[in-house]
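First comes one chain, alone, set out as C-alpha cells in the form predicted alone.
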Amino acid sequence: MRSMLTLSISAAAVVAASASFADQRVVRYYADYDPAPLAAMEEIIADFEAANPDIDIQLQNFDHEGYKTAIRNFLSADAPDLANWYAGNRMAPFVNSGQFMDVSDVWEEHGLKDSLASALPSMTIDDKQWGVPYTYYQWGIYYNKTAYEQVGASVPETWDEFLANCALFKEAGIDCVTTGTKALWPGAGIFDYMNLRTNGYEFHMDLANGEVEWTDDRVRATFAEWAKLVEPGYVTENHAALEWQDAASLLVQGKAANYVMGNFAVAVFKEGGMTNDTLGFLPFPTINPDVPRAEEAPTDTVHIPSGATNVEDAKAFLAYLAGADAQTKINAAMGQLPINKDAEVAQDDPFIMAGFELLSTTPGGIAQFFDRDAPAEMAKVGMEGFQQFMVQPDQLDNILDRLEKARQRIYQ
C-alpha cells in the first residue's frame, strides 16, 4: 500500500512540475557576450526568474562576427524577444525598417529618460526610444603624468592650453599627441572630438547621417582647429605606419605624452609598466565654450525585435535590465561603465571612476564613435581621408572633396 502511495505522490508531483513549467513564459533573447559578461548575464537573468517565476528566459550566445550576419536573417524570418545590438546609426537602419519596436513606454513607466539620462539621444530616433542601453566606456585623452612634470606642463581645460602645451612637449623632443593610424580607426576619435567640441553632438551627427556637406564650412572649421595639432607637427611623426597599440608604446615610454583613445587601452598601458601614479586621464579639452560637452562612449544595447512574440515579458526584461543593480553587475564582470546614474562603480579604479563622472553629467550628448555613427562604406572613406589629413594637411581641399562625392553617392 505504501509503495502505491508513493507512487501516487510522485505520480502526482511530475505532473505539477510539468504544468508549472508548461505555464511558465518564454522569452527567447539572441546575444553575442564574451566569457566573463556572459556569465554576469546569465547571473541576471537567474536574478530576474527568481523574482519572476513564470518566466523563462533563454539565452542563445553567438560569437561578435557570426552574430552580426545572423541578426540580419533573424530579424526577418524567426525573430526572437530579445536582441543585442548598439545604439545611434548602428540601430537606425533596423528602426527605419521596422525591425525593431518602440519601447518608449518602458523608459516612461520606468523613468529611464532620469536613470539613463546620458544615453537617451542615442537611442531616441523620431521622438521614440527603440531599446534599452547597458553597458559604454569612455573616449578621452590619457596622459604621461612623467611627460607633463618634465616640462612643466599643466593639465588643459581649453584647447589653446593644450596647444601651449604642445609647444613645450615639442621643445623637449617629445611628441604631444601619439596615435597609430594604420588600422585607420583611430584618427577617427581624434576627428570625432574635433568636430563635437567645435561644433557639437547635433551638427556632429547631421554629418554622419549625410545631412551636411563635407565642404560645409563648419567642417571646414573642424579640421582648421585640427591642422593646429598637424602642422606643428605635434602627433607623432609615423602614425600611419604604427598599430595603435604601438602608440600606446610610446606614452608608455615617456615618448609622447598624450593619447586620444578608448578606456580598453589602460590595460594596455599597465601591462607596459604604468601605474595609477604616472597614468593620467582628461577630458578632451574645450575648443567652442558655446557649445555643450559632448563625449564619445560607444554604447552596447538590448532590443525587441517587432516580430517578437512575446513582448510583454521582453519588456519587463528590458526594464530590470535598465536597472541600477543589473548595471552594476554586468559593468562589474565586463569592466566598464554602467549607464543607469545610480548604478555603482569600481571605486579601487580611479579610470573608471573618472569615466562614469564624465559620461553620466555631459550635457551634449554620447557619440557611438564614427565608424558606428556613420555607415561603413562612409566611414572607411572618411577614415582614410583622416589619415591623409594628418600626413599630408595641405591636400585638405581634394580630401573634402573626396569625402563630399562620396557622400553624395553613399547616402542617395
Contents of the next structure:
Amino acid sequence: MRSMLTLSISAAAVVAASASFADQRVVRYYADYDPAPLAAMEEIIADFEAANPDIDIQLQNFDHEGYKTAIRNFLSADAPDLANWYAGNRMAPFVNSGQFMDVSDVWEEHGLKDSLASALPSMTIDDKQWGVPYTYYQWGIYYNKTAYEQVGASVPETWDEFLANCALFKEAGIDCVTTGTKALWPGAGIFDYMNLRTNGYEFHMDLANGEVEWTDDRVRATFAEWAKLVEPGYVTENHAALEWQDAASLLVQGKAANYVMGNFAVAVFKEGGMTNDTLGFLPFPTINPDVPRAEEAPTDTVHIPSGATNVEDAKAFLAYLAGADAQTKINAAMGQLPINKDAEVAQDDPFIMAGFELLSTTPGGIAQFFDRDAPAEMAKVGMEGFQQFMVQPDQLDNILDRLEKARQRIYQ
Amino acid sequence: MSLASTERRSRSWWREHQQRLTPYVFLIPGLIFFLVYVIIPIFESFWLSGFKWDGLGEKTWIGMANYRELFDDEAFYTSLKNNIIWLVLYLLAVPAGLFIAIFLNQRVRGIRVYKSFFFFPFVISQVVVGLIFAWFYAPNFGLFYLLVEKLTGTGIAVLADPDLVTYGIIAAGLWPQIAYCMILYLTGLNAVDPEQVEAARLDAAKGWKMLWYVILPQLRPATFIAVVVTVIGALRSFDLVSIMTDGGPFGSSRVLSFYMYEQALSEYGYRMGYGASIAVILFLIMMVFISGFIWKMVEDERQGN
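Could you give the coordinates for the form predicted together with the partner chain, as opposed to the form predicted alone above?
Whole complex next, starting from this chain.
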C-alpha cells in the first residue's frame, strides 16, 4: 500500500520534472536499494548524467519486500525504463511472459560476454541475455575465531575435520553450526553447499531444474552427509523460530562457532562487536574430493521492461552500469563483489578479498541460490523440507516423497 | 407543447412513487459496492479456481485439477486441521469474556479504569499483539521460554515446535478476543433487568443457578454476537499466523486463509487458480456458519424477539 502511494507520488514527481526539463530525455528507473547502495547508485547516475547531459535518469526507490510485489504490477501497468531484479530462474517468469526485453545487443556491442563472463550463464535464457548484472557476493562459513581457540579446533578443510570440530564444540556447549530458518532461506544455503560438495554443480543445477528425482540415491547421499550434522545435535536448537539475525548474535556471543551465510552478514557480525581479528571466513569444506569446487554467489541485476518507452537511453545506462568504474563504485558501497573482471575490490576488507579469490578461482561453477536456481514454487516446498529435515531428520522419506510429488507437478 | 406534457407526466410519476422508490435509491450505492467488491469476486473466485494462472501470462483452463490436487495436498489438510483447532479453542473467548465481564460489573471506586485495562488488548493492533507474543515465546530471551526453563530445566520454543505452534498462536489471538467478548457482555449486563434479578433473589436463586436461569437468557443477544464475531474471527485468522511464524515451522501453523495467500500472492506463490480453489473451500466452510447465523436471525425476527 505504501509502495503504491510512493509510486503515485513519484509518478507525479516524474510528470513535474519532465515538464521542467523539456529538453532532457527521461529514463525512469525503479529499484530496491538499501541506503548505502542507494547513495552509491545516485552517484553513478550523477556521473552518467554528467557524461550524457541530455539524459535524465529518475530513480524511484522501493523497500525490498514491497518491491517484490510491486514489480508484478508495474511491469504490466506502468512500466519504467529500467528495473532491478535477480538472475537465474528468478527472472524466468518475467522473461517467459515477455515482460523483460532482450538486451543481447548491449552484451555484444560492449564486449560484456568477456568482461561479465562469470555471470553470463545466469543471465542467459534461450541463448539471449535479458539484463545486466552489477553485483554478487559469496556464501561460505563465517566463524568465531575465539570459539575455535577456546576448544582448540583448527580451521577445517574437509568435512571430516569439520565434524571432528563439531564434537569438540558440542562438548564445550557451543553450537557447532548456527542458523535461523524462520524465513526458510538460510536453510537452503546449507542444502546448496551440502549438495554442491557431495554431487557437484551439474547435478545441483539438474536438480534445481527438475531433471532429477528427489528420491534419487544421490540426493539421499547429500542428506546422509547433512544428517551427520543434524542427528548429533550440532545445529542450533529452535532454529525454526529464529531470524537469521538472532542466529548471528549467537555467533557474536560465542554461543555458536560456525554460520553458513552470505557475505552481507559481515555487517551484522561487526555491528555486534566482532572485528577482523575475531571473525573468520572459510570456504565450505570438501565432502567429496572428486567433484570440482563450486560456489554460491547470488547475482543482482538490472533489466529493461518490455513496456519501456525510452529503450535507447536505458540501454546506454545498462552499458555504463556494466563498466568497471560503475561496478567498482557501487560494490565498494555495498560491500560486495563486482562482476566486471576489470573492476577493483576493496583491498582492506579481508572478507571481500576472500570472496573475490574464492569466486574468481571456482572451477566447478557458480550457483545463484536455491530460491533463484529453482522455480519459486519448488523453492518454497524445498526450503520447507530442508527446515523440517533439520528439525525432524527421521522424516527424511516423507520429505523427499513430498518434494518429488511437487517436482512432478511443477516442472510438467 | 408535447415536451411539456411528458415532463409533467414524468414528474407526476416520480411524485406518485416517490415514497416507495426512495429507499431503493438510497440503497443503490451500497448495493453497487457490495456487488462489485463482494458478490462478483465470489463468482470470479469460483471461475478462477478452474484455471492454471500465474497472474501474468495466459490462463489455461484445467477444470477440476486444482481441487484434485488440493484434496491430495498434505499442506491443505494441515491448514484445515489448524482451522478446526482455531475454531474450537477460539470459542473459549466467549465464556472467558463473560466471566471477566461479570467480575467487572460492579460499582467500585475506579472500576472504569480497571475495565479499560481489561479492554486494552483489543485496542492494540493484531500486528503488535503478534509481535509481543512472538517475543514472549522467543527462544533464549523470551519471558515464557525463560520461565519454563527456570521451572523445568529446559525451555520450550513454542513457535519452533510443530505440535505446539498453533496453540501458541491461538493463545495470542485469545488475548484481544476475550477483551472484545468482555465488552459485548458488559454492555449486555447493563441491560439486565434489575427487577427480574430482585425477583429471583426473593425466590432464593443465587450463584450458578442465578447465572444460568436468570442472567444468561437476558444476555442472549450479546452471546449471539460474541459467537458470530468469534467464529468469523477464527476462520479468518491470518495476521497472527503471518506475523508470528509465517506459517512455519515447515508449514505446521498454516490456516486456510494463510495458505491461500501463500499460494496466490506471496513471494513464492502466484498460483492464482490454486489460491482461488482454497478460497472457495474456505468460503464454503464459512457459508455453513453464515447461513446458520442468518437463519437464526430470520427465525428470531419472525418470532418477534
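Positions refer to the first chain, counted from 1. Quick caveat, the model's predicted, so the values are computed rather than measured.
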| item | value |
| --- | --- |
| Rigid-body membership between these two forms: residue 28 with residue 233 | no |
